[in-house]
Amino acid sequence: MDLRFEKIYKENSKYVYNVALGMLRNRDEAEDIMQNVFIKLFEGYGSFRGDADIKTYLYRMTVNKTIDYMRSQNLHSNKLELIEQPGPQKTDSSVSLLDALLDRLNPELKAPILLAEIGGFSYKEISEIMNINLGTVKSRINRGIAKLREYADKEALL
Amino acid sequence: MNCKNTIGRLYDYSRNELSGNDKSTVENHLKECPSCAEELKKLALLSALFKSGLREPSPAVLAGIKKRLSAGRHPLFSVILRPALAMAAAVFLLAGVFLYPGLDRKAKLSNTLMNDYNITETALYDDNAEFDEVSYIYGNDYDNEVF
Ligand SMILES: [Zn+2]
């Protein structure tokens, strides 16, 4: 493989993995949606701007994929609106802390979080990336938030 | 400002997402509201649990891009359109130098070549065909649903 994909992927993967787990939580499923997004990517890769334009890329189709696949896995269920249904029992070692929040959270107001607080964009670029206005990311942003911190309260985990 | 107002803007403040104005207000009222500031120490802690949970990708997925990619594009480029390409390469550099001012000519030698090897401009570009999703976007509003 070409030296510049190899960094690109070493610099990136690692963001843009967890961004696809946080939306998916499974890791089987982040890791198919990321391998293809990559490859999408490379295949394409002469038609990129530099290094600004392969990052809106990466997470816009990451979020994209992710969510378009929530919406296929939960078609026949009411999955993508538990808003006030039980969380998973924080006593489930398998399921962490964070596991817990995320799954409160629906995809419109997870993604925006997740660019965030793991890929590290400002709320100008989560924009960008996810084609909504500024005033939409930053509503989007401090309703999910204000949901976390409610839930953590409730559920005394932070 | 009170309590209500400063929760409100917590997050954007320690996103550093306020402008100078609003961000002294915050800050101002952080230094005189022990439970605002007891909110902002939850949302730090919030936060490095985002880092604290970071996973590596199993290495198989770069060993999945690398075999898809080598497997994608082999045949074509490097058995007929490779070399075709150095030979109108070559074929222009000898025009170029030999013919000069043939323009005429180097064009129909490149036109000859391509037909050779039944190459269009189509087949050039073939590999690009399925990346229309550079510019696949989402654009709905969810806002005005309720969650
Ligand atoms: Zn206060």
Contents of the next structure:
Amino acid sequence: MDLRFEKIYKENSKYVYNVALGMLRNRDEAEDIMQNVFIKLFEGYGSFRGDADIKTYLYRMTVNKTIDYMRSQNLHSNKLELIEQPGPQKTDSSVSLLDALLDRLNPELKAPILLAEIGGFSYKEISEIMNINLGTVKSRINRGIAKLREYADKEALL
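Please show me the structure of the same protein in the form predicted alone, now that we have looked at it in the form predicted together with its partner chain.
Left out here are the partners and the other molecules; the chain alone remains.
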């Protein structure tokens, strides 16, 4: 294996896995997405021009593969199970509720929120990662947050 590719894998595989896990909330599915991202990267590695930062490029690939997977499995509306993420145990019920509410969003609304809040990307970077207009990013984030508020209000009434 090319040493440069091996270095990219070692430095970014956990990152790619965590991005997929953040969207899917399932360790096995996130592992599959991570493997598929690096297989695709390896297959096209010779054609990678380096125009974009590798981390941004991997993020875009991961988000796109995850969204495609969610669409193919129809996971955007019926997947409400919570899988514990690696790291410290979560005890705050509001974090668990937020996770459950995020799982209800369709991928088009969920992805830009996760990119902004978890990934720390700017709206401009999200626009580049998702290959959508800046205005679309803003609109999707606003609609996603409005949906989260709506879901939270419904939960409060139960």
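Positions refer to the first chain, counted from 1. Between two forms, the rigid core is defined as the largest C-alpha subset superposing within 1.5 Å. Keep in mind that what you see is a predicted model, and the values were worked out from it rather than measured.
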**Q.** Did Val19 shift 2 Å or more between these two forms, C-alpha, core superposed
**A.** yes
